[in-house]
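Here's a solo chain for you in structure tokens, the form predicted alone.
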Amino acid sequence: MTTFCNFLEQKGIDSELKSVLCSLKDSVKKISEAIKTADTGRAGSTNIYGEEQLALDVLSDRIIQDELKKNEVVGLLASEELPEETKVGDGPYAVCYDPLDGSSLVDVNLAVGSIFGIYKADTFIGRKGDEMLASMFAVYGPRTTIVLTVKNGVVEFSLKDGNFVLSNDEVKITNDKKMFAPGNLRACKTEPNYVKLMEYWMKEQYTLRYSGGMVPDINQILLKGCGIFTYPAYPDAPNGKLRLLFECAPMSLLMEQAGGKSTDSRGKRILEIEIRELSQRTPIFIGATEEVDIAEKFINT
């Protein structure tokens, strides 16, 4: 049985980076427990984007902050729930995160998750996703799992008897099946090419797998080894909805490390986009390389 931290040791991961990842692992375990018992009602506050926060959003953010602040090698953090990046110490590592992606699904008992990106930096502004040292996400569903890359492939861990143990040592995109997770169907009203893409998927008998949460949908693509997730731009959201720093860049690093592809739907790699502000958004087409290429051709014809 290979535990999360033992795996990092076996891979020769730097002790400081290992400690950051193990702190995040500990926060995931605590959030998993909190989800089972916490209030799923409203917290009575909004985040910086005007989105109403759930009590569990606030609690998850606090858990992650507390774990990172205890780690002396972490100097900076940025949360999707906070207005600015926050200096928490003098350490060289910077962690960005979405504490509870898909939180609106909690009250109906669908899977949700947390997303993390790790840099060595004193600010996130001016960075690119390619500069990440590692990224990971957690899924809180029937099982609690972590999907991780330290830029040497992608692996999965499952929470068993209080420990995260290696459950998949090679998460790989093979594209041997057809599956699609289409976000932002509102775009069909104004974007005829997106409608044509939907028609293509249906005529080619793709399997529809869409939950409304980025974490469970990307997790499914990675573990099934096939498919595509899309969130295009349209007039009401000209840069899409999903945030580059907190969601798209960490997910893109994982997808590329598994052999897939992630672009802004216009041919540019997500990991090459410079972070100009914390709230920056981007369209995203992410999944098997062949599927992303097909989707881009429809959108840009």
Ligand code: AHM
Given for the second form:
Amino acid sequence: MTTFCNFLEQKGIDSELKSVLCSLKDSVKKISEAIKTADTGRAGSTNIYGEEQLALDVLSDRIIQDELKKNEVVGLLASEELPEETKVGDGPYAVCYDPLDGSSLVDVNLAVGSIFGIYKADTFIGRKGDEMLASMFAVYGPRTTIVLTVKNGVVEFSLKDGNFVLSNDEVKITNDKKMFAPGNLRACKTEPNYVKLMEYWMKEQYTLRYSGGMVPDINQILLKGCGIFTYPAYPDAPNGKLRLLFECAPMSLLMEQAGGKSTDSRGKRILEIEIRELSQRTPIFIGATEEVDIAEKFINT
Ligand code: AHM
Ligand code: MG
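After the form predicted alone, can we look at the form predicted together with the named molecule?
Every component of the complex follows; first up is the chain already shown.
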């Protein structure tokens, strides 16, 4: 049995980076408990995107902040639920996170997740996803899992009897089974090319697997080793919905490390996009390389 922290030790990960990742792992365990028992109602506040916050959004953010503030190697954090990046100490590590992605699915008991990106930086502005040292997400579903990359492949851990233990030592895009997770079908109203892509997927008998949560949807692609998730732009949302720093970049690092691909649907690697503001959005096509290439061809003709 290999635990999360033992795994990092075995891989020879720098002790400071290891301590950041272990703090995040501890926060995931606490959020997992909170989801089971806490109120699923509204917090009575909105975030900077004007989205209503749930009590659980606020609580998850607080749990992560508290863990990171205890860790002296962490100097900076940025959360999808906070308006600005926050200096929390003098340490060199900077952590950005979406504390509870897909939280509107909590009340109907569907899977949700947390997403984390780890940099060495004193501001996130001007960084690119390529500069990340590690990224991970947690899935709170029937099981609680963590999918992690320290830029040396992708692995999965499962929470068992209070410990995260290695449950998959090689998460990889391995096959060409046809599976699609098409986000933002509203774009079909104005984007005939997205309709054509949809028709292609249906005629080619792709399997539809879409939960409404980016974390479980991409987790499925990684663990099944095939498929694609799309969230395109359209005139009402010229850069789509999903946030570059908090959602798209960390997920893209994991997908590339698993042998897949992630672009802004217009041919640019997500990890090469410069972060100019914390709330920056980007369209995203992410999954098996061949699937992303096919989708881009449809969208850009
Ligand atoms: P959130 O960060 O407010 O939870 O929004 C992100 C979620 C993603 O998990 C999901 O892919 C997307 O929103 C779905 O959005 P929509 O149903 O509005 O198209
Ligand atoms: Mg989110």
